[in-house]
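This document opens with one chain alone, in structure tokens, the form predicted alone.
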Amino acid sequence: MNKGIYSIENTRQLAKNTFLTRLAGDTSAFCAPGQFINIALDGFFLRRPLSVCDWDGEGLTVIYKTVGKGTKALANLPAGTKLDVLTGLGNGFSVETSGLRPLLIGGGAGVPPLYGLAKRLIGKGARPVVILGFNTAEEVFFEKEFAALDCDVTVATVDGSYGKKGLVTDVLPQGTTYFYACGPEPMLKAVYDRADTSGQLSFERRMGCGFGACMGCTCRTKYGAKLICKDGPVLEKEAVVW
């Protein structure tokens, strides 16, 4: 984990209630896709954890929903605004055991870190192939970037307004090797039921402090309590217990 200043280059809209915003700075604590940032922002107490989208050596990006007072605020903020960030919390995704087609399965919110770990999975050989799934077409957001990649892209709605009418597993395609997810808790419990390979999933909780210091973000698995910012987001299937 570190500690810095990052200063925003810019922040666009990218779908309904979903930005993009572009820091630049010191990257070097990141070592994994799925790994995210603890950023404080005036006015307000805690601290807002964002999955990081994708990395290089002059700084980060991060998509958002603006769901509550500081993503809207975060939003807003101009461009050359400076931030007190943590970053490289987590432990993010491992790329050592996911075969040649390995499977992305992304919800709303979830969407962005699977694009970083696309990138480092393509970087290894493999062709992944990605579902992603919104609740309607004005959610959609990254598409033509994933397919930009020569990913095999899957679109589902809730409403069949784009894509394939249903849910995230609805859709699953057979013949892949493993598994990534991320996504609000009932779409992963979902996956875990449906796929039949091994895989890992990136969990959401509220959070404090970022790095496992005030314990709030406790959950069970089959290896004891793990907190969710430091030991995770990232748990594998077997260790999962719902």
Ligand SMILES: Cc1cc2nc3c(=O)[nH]c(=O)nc-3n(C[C@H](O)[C@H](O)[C@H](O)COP(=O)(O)OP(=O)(O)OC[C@H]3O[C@@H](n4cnc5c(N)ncnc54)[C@H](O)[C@@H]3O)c2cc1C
The other form holds:
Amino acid sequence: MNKGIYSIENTRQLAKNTFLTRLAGDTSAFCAPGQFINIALDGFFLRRPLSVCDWDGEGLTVIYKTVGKGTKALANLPAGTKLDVLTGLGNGFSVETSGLRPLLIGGGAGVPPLYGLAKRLIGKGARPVVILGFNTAEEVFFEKEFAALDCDVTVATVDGSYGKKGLVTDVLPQGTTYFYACGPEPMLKAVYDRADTSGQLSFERRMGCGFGACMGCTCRTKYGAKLICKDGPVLEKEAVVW
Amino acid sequence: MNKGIYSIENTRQLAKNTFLTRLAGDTSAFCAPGQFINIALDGFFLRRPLSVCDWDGEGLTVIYKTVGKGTKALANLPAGTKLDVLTGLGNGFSVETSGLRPLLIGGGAGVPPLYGLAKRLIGKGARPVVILGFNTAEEVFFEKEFAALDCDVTVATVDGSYGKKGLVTDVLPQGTTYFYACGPEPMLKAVYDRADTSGQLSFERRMGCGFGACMGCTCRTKYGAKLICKDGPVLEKEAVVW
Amino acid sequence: MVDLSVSLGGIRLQNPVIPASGTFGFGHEFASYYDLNRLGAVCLKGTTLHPRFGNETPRIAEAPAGMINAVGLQNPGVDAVLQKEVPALRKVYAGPVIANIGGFSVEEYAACCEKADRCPGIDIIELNISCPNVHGGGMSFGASAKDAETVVKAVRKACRKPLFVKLSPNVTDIAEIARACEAAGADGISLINTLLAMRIDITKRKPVLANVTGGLSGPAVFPVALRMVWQVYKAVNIPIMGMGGVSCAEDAVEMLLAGATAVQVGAAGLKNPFACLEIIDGLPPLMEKLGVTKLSDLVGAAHQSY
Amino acid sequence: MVDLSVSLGGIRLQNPVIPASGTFGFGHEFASYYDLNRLGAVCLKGTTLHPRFGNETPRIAEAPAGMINAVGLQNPGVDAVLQKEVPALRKVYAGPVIANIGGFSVEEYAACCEKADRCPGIDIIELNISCPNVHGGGMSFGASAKDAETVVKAVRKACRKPLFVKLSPNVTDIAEIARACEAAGADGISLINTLLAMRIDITKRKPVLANVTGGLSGPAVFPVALRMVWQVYKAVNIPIMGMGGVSCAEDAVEMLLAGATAVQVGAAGLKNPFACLEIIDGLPPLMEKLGVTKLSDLVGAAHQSY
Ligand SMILES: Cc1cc2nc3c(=O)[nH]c(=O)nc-3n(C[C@H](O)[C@H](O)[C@H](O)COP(=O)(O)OP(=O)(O)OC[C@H]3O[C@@H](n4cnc5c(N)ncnc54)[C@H](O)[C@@H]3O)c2cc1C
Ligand SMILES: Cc1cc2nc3c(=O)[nH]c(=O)nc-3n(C[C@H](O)[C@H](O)[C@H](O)COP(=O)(O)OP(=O)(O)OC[C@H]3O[C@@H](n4cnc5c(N)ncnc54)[C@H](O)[C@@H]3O)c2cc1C
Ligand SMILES: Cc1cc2nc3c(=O)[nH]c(=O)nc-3n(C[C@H](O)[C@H](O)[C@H](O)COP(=O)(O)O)c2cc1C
Ligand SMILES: Cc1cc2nc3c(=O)[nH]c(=O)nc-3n(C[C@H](O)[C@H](O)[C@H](O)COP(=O)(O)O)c2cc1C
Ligand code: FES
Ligand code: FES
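Form predicted alone already given; the form predicted together with the named molecule follows:
In what comes next, the whole complex appears, and the chain from above leads the way.
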């Protein structure tokens, strides 16, 4: 965990109600994709947790849906705005167990952390298969970016307005070695139920702190109560209890 | 009363802990010097009341001491910041009864509204005598500005580090036709006690609204309870009860 | 077209948004700001049998996301209110008027309400039982179910208009007090009044308010107010006017979902004189987003699964 | 050099700043953030006789200038706390440790406190009487002076270490309850716990928290907490740990002036993991500005003219 002041370099809209913001600042606290940051916003008491989409030596990107007042405020902040951010939170995905053909399954606002994950999997020689699920065409984002990494990408939309029609679980491929999933809980559950390999799932909880101090984000697991902000957000499939 | 969005054109420091801010925006609600504005600041519930120092068709100036968190925040806002402001509040000074040689007495943060008043008195042919009181040399401001209006200006400092040594009441001139006073309440009381003409005094109260809705700013007067924000901030000497 | 109307003790309001007592004077002072007839109702400044200057100043202190007031029921007395203020309001406003009545003894409450009851310009009486009870040792009538019952019973006898009792939040069990008011004949409950609070000036080392303590209101109290509306909705069968921190259309809807039939807006309207209007204007688009055509369908709707 | 030290029930604290129970785990988890020995004391997560999972999630909701939690005393039980957590803390921290004890019956409280009392790693016991009283119909022990007295008396017999009783603010008369605790043998009073509150998700039309209601804390409650500290300081002669919204050195001083000997910092430390440290570092320059050399001189100083 690091607490620092980060500067908004730019924010651009990727899709309906979906924005990408690049923050400049220290990224030394990150050690794994799937970790998250927690952003303080003027006028809101609680910080807003967002998965890091990607990071490098100079900064990081987050991608977020504007679902409420906080994310809307964030999307409207001008470049140059300074933000108080906690970085390097949570455990993140482990790339050790992926095998050569890992399956990455993202739903909506769960897509962003898979990008940083895909990069790192490729870095260690894997060739990820990526499935991105959205409700409808105008919400689709980052298909090209994953393709540019040379991933094998399939997009599914619930209403069929783009890519394959259906849920991510309707388009699961064969022959993958492991899975990583991030998205709404019903999607995670469906993936868990259908998965024929081991894997990791990234969860969300309302958070009071983001660094293990409040016990607000507790989750039952096979190994007892765990904190999504500290022991998670990524849980091994084997640990998950529905 | 007008509610509008005003843009900070610039802020400059005039003296120790004393700043001048020019706000661009509609000034049609002002009808008299000594009226005030009420500024909403991010992070503070109550607005901050400040007397208008001067105004023209394009905007207005305020001068304020940074006494607490709100005024400090205001002084630090960059040019271009948009502020939600109520303007044209209060009754202001009446210039009708001034005579030809009105005396203007300002103490510290009470000096600003006298500037707009002096201008308007001069506009109707009077020649104001101005006494400005401060604690010490480094707090002195606006002596030159009053002089540039061709007022007869005396500065007094409590510690004698600038101008005459003493309180404003130690340097009261003879032969003035009327008085206008704005400053800390002990100063107003001293001026009231020593005045040999009629006059007007501008008061301060903690305000819940600034436009007559909350009865937070009540003041006893000879004519019953009055609201400093609406019936004031300026009271006729004859109305004042100590 | 969405339907914003609600009904309070048999009185129809075109919308549920009402400036809260003590934060809108006697209404007519603000007729130049906007057409008061846009409001759901107007609630008058707390009125007592005799004129009151109120507390000494400072009466106002700042708080995080809120404000503290210790006005102390400054008002010209019920006779002046009924003879001057209500007629002045009636010249510019035709909708429902709520008189807010304070008092320091049962007799005083009853006498004051009786006068308000007889005034044709007044539609609803809101009994503010948060004032200190001089005969009961200084705790407010709203501090115990027994005292609340006593005063409401007496007032009920003195007035036939819809009677709302405004409760203090500074109690252990708000539901019990609301039930006592209902049993004593109240037609509705208003809540919450302000939370007892204070600030100290650290430089002067003394309380900011001349009165030492005052009442906290504004956004800071919203979650407490909402909880109390929720509890009282479960406890009684009479309508609720919900207040405490309501500042935008979303807050108003949250209050309705908790069980309020109408909302009053206090502190928000002191910060922004157009707050009530903006809330009213914000309701139709919000209802559209939420898929609601009749606002009153939302009243208490969050209780459905509880 | 200014003197920040204060004394709590005979225990010397090098400064009055303490992370509040439930917002700092068992302390040792944060040893990598900064040297815990900078703190005035450490207050442990609320501990019960038996392990508890707590409430279902969501347990957290946002509020204006604050947050609502409904954690529900998740903890591994007193035995695990004393055998694992306290030793782990003692490896990295040498200052005073406050155990915060919850319970659902008098016997449970007494048994749990007795264990904590015997643990050499613990210096002060803070009895949290805000938990629902299973034998008394669900109201908390802190909701009435009688219940508070009963539980404090029983616990007093079971423990010799300094005993602070942590009061619930959701009561009509906090001073009466504090007096009952003092009479029953408490060495000090901690206040406030959280204000009962809730939020509703207007899209889903249901409460945000799985538990429906939760406790409001953070800056929003500061003026209410300050008022209660003020009232309790007048009512009792034992020291007070003040808390509720303390977020900066100025707030800490305001609490001291109202009558607190030390302050606990909860929500502010959840938002900013370094809040306690920043408050401690902010005290000396603030004291200089205020012309104070001994911080403890400020305790209750605002009462002088009242
Ligand atoms: C570990 C983690 C990683 C996340 N990563 C992303 C991401 O990369 N992109 C993205 O779009 N969203 C992500 N989310 C969800 C994101 O945090 C919420 O959408 C956001 O907090 C909503 O804030 P708001 O003010 O717009 O909404 P509001 O509903 O107004 O927020 C009210 C409160 O609820 C909390 N809240 C609301 N929704 C959620 C949620 N789904 N999860 C946790 N808290 C919530 C808010 O933080 C706030 O405290 C993540 C959540 C977690 C826990
Ligand atoms: C009609 C009127 C005109 C004023 N004109 C000027 C001016 O031209 N220049 C200037 O420097 N100051 C002026 N003041 C005083 C100015 O309003 C306060 O200095 C300012 O509000 C302090 O805010 P703060 O956040 O810095 O201080 P804090 O002490 O942190 O403020 C806390 C609260 O107290 C209120 N408050 C504090 N001091 C005063 C005060 N003296 N009067 C009223 N409320 C106060 C604040 O508005 C706020 O609500 C005027 C006050 C009034 C009532
Ligand atoms: C300045 C002020 C004066 C008030 N005067 C009264 C009053 O006279 N009678 C009353 O019942 N409530 C009075 N109240 C309480 C409000 O009507 C309302 O119950 C409370 O402020 C909570 O709502 P809010 O958070 O929207 O302000 C007053 C509140 C304020 C801020
Ligand atoms: C997440 C959370 C958990 C808490 N858990 C406990 C607890 O276990 N025992 C207790 O006595 N108080 C608990 N509290 C209350 C705090 O100790 C403190 O009394 C309250 O939050 C007010 O202080 P604050 O405004 O600084 O947060 C908890 C508060 C929070 C926010
Ligand atoms: S969010 Fe506080 S412990 Fe996880
Ligand atoms: S400040 Fe509200 S009436 Fe004057």
